Number of protein chains: 2
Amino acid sequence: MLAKSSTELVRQKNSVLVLTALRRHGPLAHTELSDFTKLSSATVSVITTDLERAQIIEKAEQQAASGRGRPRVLFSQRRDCGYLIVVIISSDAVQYSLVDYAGRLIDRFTEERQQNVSGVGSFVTGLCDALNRIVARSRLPRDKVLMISISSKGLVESSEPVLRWSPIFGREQIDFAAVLRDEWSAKVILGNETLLVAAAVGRQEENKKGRDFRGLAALSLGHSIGLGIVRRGEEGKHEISAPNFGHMLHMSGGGLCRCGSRGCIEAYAGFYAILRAAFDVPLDTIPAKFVPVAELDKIAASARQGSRRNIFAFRQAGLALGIGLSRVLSLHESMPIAITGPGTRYYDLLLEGISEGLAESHVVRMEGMPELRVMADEPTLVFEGHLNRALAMMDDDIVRSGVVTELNGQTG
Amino acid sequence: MLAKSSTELVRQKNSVLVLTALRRHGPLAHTELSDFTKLSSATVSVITTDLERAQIIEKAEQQAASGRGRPRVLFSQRRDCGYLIVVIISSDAVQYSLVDYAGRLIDRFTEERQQNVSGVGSFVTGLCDALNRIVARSRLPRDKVLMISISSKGLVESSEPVLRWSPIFGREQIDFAAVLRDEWSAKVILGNETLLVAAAVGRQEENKKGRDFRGLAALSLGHSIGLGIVRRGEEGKHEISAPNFGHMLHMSGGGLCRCGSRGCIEAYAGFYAILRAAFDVPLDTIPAKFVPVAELDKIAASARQGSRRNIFAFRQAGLALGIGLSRVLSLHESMPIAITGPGTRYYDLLLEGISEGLAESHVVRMEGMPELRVMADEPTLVFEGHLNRALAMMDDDIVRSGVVTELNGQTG
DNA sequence: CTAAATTTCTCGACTGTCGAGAAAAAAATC
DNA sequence: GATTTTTTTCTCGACAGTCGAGAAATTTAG
């Protein structure tokens, strides 16, 4: 059944409204966040006064009056008001980044992973060692961090903390609430690095085109495949879903995928795929786990001098994306398709043969080509969807948890 | 950017759960409602007083009383406060319910379509017509017929009613709203009608798991092959979509189907589909455009007895569908998959491959084998549909249009 | 006829948003 | 330097909504 609706629920949409209005823009002023929220000025006000009561947002020091009249006060988040960890596995290493309320970076290392001891236990016991160093050397208190956000490349249950299976260590699956449970109070959030990428270029492209934005899909190329979709919802809301594009099928009983299935896009389109491809390797061969880039570059400078072979190596990769996202054109809305990841160095080979795919579908027939984009920096995607997710349900979390309506009526 | 909230909106909300509680559960008392919604027993009063003085529900006469203490009172939505048409559209005939905003059946009457004289301007024609005969027949003035809602299989347009492709009318479009306008005031809807058998269905599983409900798909098998698929979002509510599941691609450079493309999943689960292969026909035969069933239950016999080919034939279609339906679980969620349609007939003989199709995949590897259900009876479950989506907008858009509040304070 | 049971209605308290105008504070003007 | 103008922020009263508690209504049981 639907949820009732109270006056209460109003004062806490609101109030999201206004910190959300402040992560967008920045710092603002009273007048400029009646502007964007469209909230009566008496409103905001009222919710301004009970966040700075309730330490979450503070007013600025004084700016050098711009114009003439009374000057502006401008609003921002109090970067202390609490925190948040940021943790990026990928193949060779696991970055751990410590981030402030108001979206800054305070601390920042990376640990390398060796990859011959590449258990889950291990790991955890890594990943907690880190996470305990953050802390301690910017002198934090441990309930301080309100979240700890975890991507991976990979498959993820989309309502907890589950990775459910990886690239890295397979079917082996990892609860990351239950392994942090006992340690740390703070929430913990996991998504596919492909999801984090779409909410990132999902914002911007709203950001550029407003109510024009409708959806749009990313794509990661590497040593796997991924895809992360962001759609508008009503009321403006963002819904991201990472599909397990990777090993959706994309042709029957083909060749033998990394995660044991066979025939998976993968197995076609990554970079294992490829070297196999170029090397003429059988099909069920079991693929290497990782292929240095270098190998790669080499084959894709063979196929730019007239190899055969090694363009057919690409084509094929290319055939498989380009049937794979018509597929997903089929099953979502036509959208544009934003390209990322090392794989987009390949681009101008894989280009044939993913219109190729894509032209072969009735979609496309009906709708026309989508737009391909190549964004090449990933990582900075990465970590930009980490913040704006996190961050958000931060500010979220925080209204909700009652923390600014419960002193009212004190005095401060 | 985000919309802000208020106090109206509340006032709104809550009234459409109210109607929505009557939708769900029938006439029901202020205890009830107060019970249903988790409205306050003072709130359930002003909303329903609000709602009787607009003329939108009603006080149903006095029932005999059913244990001591004062009486209930049941309401109920009027039957006059508006009126709906349902039109489904199938590959035979057209179907035109009359129903009133209580949801209760109040004329029909079916026309058949000629294959022949198929041109999309007789169709229309014979539209308007058919819609002018059921008000003139039961004597209602127009404007009281609030919404049109239409039903055809084929591509949608999520946001308007425009027809985009059909297996009837081909790639010309039809746009409802724009032939209907000059004439009706209604609200013009269309949606795909394995969706609205999603919604129905959809409703189903709500009221057995409750909560517990997360999403479902339906499939319709028949002359074309429908998908739809329904999801409960947050706030409980249902988000239903169709993709263009018969027309994804299930073989690159595979068998020519109806729409001019090849290698759909159609031209190998279609009826027309399992028709050619039992008859050895070429792959790239232009279909013919309905087979008579008699046809299709011959084969199925023959392929019970035992016949080789026969068996082949509808064991490729059930692994067009597996396959598919792998594809589509690779990018949602695994959820259980209710079939529909005239070809679950033949479920017995396509079974093994729907299970084998499904099999090769990752995510069922992963998530286990998604529970497959038979629902016979798919005409029942797309009028269910459609009454399900268009009455719930009526209550909205009614709500929403101001009716309710905009009587306030004059004496009634 | 009275008491008990049950449902519906009503009242006052509380919490929200809003518009209008007062108060504050700096720049421009005389 | 005093006054006016301009811009921003704050405050007050009006109005809309929900809720809990208890009053009012109305039937059955005894």
Contents of the next structure:
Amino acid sequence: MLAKSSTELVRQKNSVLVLTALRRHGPLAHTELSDFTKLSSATVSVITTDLERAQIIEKAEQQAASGRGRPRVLFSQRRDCGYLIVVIISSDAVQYSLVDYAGRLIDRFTEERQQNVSGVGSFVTGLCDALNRIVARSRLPRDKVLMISISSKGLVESSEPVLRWSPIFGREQIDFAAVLRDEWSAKVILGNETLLVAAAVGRQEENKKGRDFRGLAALSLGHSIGLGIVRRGEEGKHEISAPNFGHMLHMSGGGLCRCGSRGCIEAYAGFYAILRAAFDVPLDTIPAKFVPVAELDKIAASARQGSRRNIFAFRQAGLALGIGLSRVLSLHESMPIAITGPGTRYYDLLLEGISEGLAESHVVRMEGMPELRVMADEPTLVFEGHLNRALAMMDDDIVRSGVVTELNGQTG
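Mind giving me the form predicted alone, seeing as the form predicted together with a further copy of the same chain was just shown?
We keep it simple here and write out only the one chain, dropping partners and molecules.
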């Protein structure tokens, strides 16, 4: 029994390796799977046969561009093996996407959040309605959805899909598994939005640099301030974290933050903080829950035309960010910083303050200014982070559910 159990575990591990290679590189031939997974040709044959029999992957012939020679046989995921729903909660809207097992987008819609309607109850009602609607539009049974992946800014539990605190709902917690348990058999996962961004950017960097990739920080600018850190760990695995950067202390007894504390980085660098500084509003004024980007655009246009007060508002925001980043680099090590989010449209106004704050760090003085790059398309990075995380988990869950082993036993 022990030997059989050990054999099954090895087979499951090898199956995950094959599925991971297909996720990372797309449709692959038998020899390519062997190269990427470092498995023998015979083992790849056994694994692909099992996965194909279990209707997890499929193979198709691809004719050479010249039209000559024997066509290549490529393996890929079966699109109808299962489905994923991605829910992205932002300050002003909630986006719902339906994705098949191959990672292809089937349907998507966005619902604006009504700023005058707050509270978890109304949000949960809208969430349940939208989830039912997205499968109904594709005439898909709910039991074909294997996973619902949700993201939000804020504090999330590491082991359960519980939103502990968010800029939208404050201290009102949401247990998404409990909310959806009665109607959905799908596994529910929750992630911090900036962590997903860091994971996506880290994957892109590794694809470019390979083993030379060591680490990267992703700074999200907007209504909220977030930071994700990805580092290459042992055996090449990525170690990803999302420290509560926006609510790190910037100035003791300083400006009032949306979290209720005073002096947070966000209280100086978030959109509401820039608005407050531009209009010289007292620092103890209750922050606005939502600031339209159009309002910040007006302040930015004025700053670019020479308004000293508005230039100062952006410089102070940049300084808070730079000092916070200098502390992060002191605790970790110097690494590239990718700047994302709607706030990147004001990068030219923030840069002087960011650079000044970073320069106060000993590690920066010793090793030089870290590479700063702007990646403005944050929504795409968030979605990519969802797919990378959720589809990998779906692969692992399907293999470990025993369906491959059971089918193998029936035919053995």
